[in-house]
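To begin, one chain is listed below as structure tokens, in the form predicted alone.
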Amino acid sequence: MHKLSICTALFSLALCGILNAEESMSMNAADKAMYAEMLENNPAAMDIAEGEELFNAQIGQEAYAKMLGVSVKDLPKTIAGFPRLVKAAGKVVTLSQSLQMAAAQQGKAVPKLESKEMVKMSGYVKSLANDLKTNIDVKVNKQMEEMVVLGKHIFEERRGGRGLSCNSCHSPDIIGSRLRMQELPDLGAPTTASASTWHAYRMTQSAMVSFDKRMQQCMKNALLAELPLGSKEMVALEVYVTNKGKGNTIQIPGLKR
């Protein structure tokens, strides 16, 4: 334990050095110009359009609304509340997991959570809630209450060889600093809240990425074991982080460096 504490302290000192990098270490002028252009013409718009075709071919709004136990009219508001308890599943699930359920009910092939097909389809479905505010309710039932508690634990738990947690880069005293030339975001702020800005097109990857996949990428970068997509732990983490940004306006697809 003593050895780990020393290692953690040394890493923290190194991290602070990186975080104090000059503003000039951020995006260069060409990258900023490209970012401004992509704000007007987000490449992920094509993925959203493909997702619409996939969704309509495999499920459709009427079948999806019926599976969720709501009217088609109420779909956007319901979508804005994910992750949520879905009675047909008997547990709290993500939007992507609910689409897997709906596809299975329609007798269609169930896309894997990590598949490009699912990223596109779930991106489109989430975009149906664009301009609405995220309305996740972590007190609506016992299952949600338990998941937000578990999610908080996972967010703050130090893991891996570096002894880091999600909170190590997203605590109030670190937000706004820079790591690898990128500003560490406030996960609850209007323009950077994860729940309302992911799915997003990542310029560094030239692809649209879902929120849970982005969290996996963060874990990999921090040398943490990646929580499996769809696992209780990953769903709980998404519940907790989504709740941090509750009330922010959904705009899908987002645009990230």
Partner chain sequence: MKTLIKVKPKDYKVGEIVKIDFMAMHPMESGMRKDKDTGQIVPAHFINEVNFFFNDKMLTKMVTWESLSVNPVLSISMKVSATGTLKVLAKDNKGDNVESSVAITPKG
Given for the second form:
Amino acid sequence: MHKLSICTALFSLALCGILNAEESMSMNAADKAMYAEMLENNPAAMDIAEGEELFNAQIGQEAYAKMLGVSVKDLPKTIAGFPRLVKAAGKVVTLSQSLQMAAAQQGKAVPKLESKEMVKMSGYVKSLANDLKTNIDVKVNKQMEEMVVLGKHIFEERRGGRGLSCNSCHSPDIIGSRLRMQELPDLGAPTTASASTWHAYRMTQSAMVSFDKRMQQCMKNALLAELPLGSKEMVALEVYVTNKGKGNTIQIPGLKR
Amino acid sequence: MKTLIKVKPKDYKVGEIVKIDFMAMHPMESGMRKDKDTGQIVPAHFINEVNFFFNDKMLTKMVTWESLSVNPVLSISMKVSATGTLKVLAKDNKGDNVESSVAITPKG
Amino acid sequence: MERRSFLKGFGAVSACVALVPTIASAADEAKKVKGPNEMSVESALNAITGGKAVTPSSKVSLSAPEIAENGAVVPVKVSVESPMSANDYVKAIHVLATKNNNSRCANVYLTPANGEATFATRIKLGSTQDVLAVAEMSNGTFLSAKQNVKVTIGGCG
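Right, and the form predicted together with its partner chain of this protein, after the form predicted alone?
So here's everything in the complex, that chain up top.
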């Protein structure tokens, strides 16, 4: 019994060690600067260029603006506010869902939310709002108010085999701790600027990944059932997390580990 | 093979040195990775030659290997000598090749 | 550490430990696949220099991160001090990953028209190792610089 408790204590200590590894175990300022420089030559720029071709062939700015009920001039500002209530949909939708609607309206094949075409296309469209600040408004109407409440609930709900929630790793009292040498990011901080820097090129996958897809991957790795893309719950989660980092400057494509 | 050439900075004069970035979408398979589904080794497939020409004159010649990252980026310098075309020829070990070019337009 | 945050951390750590593959162990070493272009750094250097001496020099500057976020994408920048004139220039910059199965990454043959002897790219590193840059000067000498890069596995997915 005595031995066991010592073992447990040592094991716990070891885990604490992993979580709060020495400063020297993570990147220094010069290393970080080198990675930041890589943003200038982001391979995802090629995906964005392809997305532009796809978007112009299938939808075009004019038709897209018309579907959203705004002028072409106001398109970037509108894009910076997704997920948002789109009248034609009668509900809060993501940027990708709004592109699906626009494609359908044009009588074109509707790309699936998971498809590479959609990731490229929505990446390009989001990049139209580059240098603007995310301007999601969760109080502008009842639907958005409801979605942000639902999103918060989903963010904090503990699910899956290990009873984890998004909040388990991304809550303010654990942010900045290290998990296997990676700092846990504050999803709302300007430096990690979650929603405004996705779509991003993921070095671990050598591909551009959208924000909702990244959240799905996070769920998978934490043993939570993945919320389907485009489901009310996933959209609500995107609303909540985007709102946390509201006002961060949009820079698409980002570059992530 | 999709490619992209960038010249930085955007504005430059004759006599100045610019940075040339060449990017390509390529799997850069090392020939050592096993396919998750089949268990078979994925054959090596990588860009093995990248040649830069300015106005058809060789600027820089590269021999590259599978150790470059997937979707590789290659950056070099160039002293701007005149108006003209920078051409990049990239080839992989399966014989796929692509030619891309960008206009060099010095101001003043 | 507060109990609450510790428990949260515990959950997060255990979830990831269970999922992320571990670093290659000694047993894996034996079954390691040999790549089709396998070449040790010694052989690669010999092929480049033809047996000539390679001198470490402050004229060659190599920057790579001390700790790589991800071994699959490690930024490497090389610059060599040189007038890049017709009679005095850097003929080539070679980048080698000393412990990769094929240590050769890129052989970059420059001309005076480059204006500056620089080369930057991103490489894959199979493990923690030295990255070596060798500059072949127009007078036939070889200068070098190296840097150790620690490759970590980090975070969740």
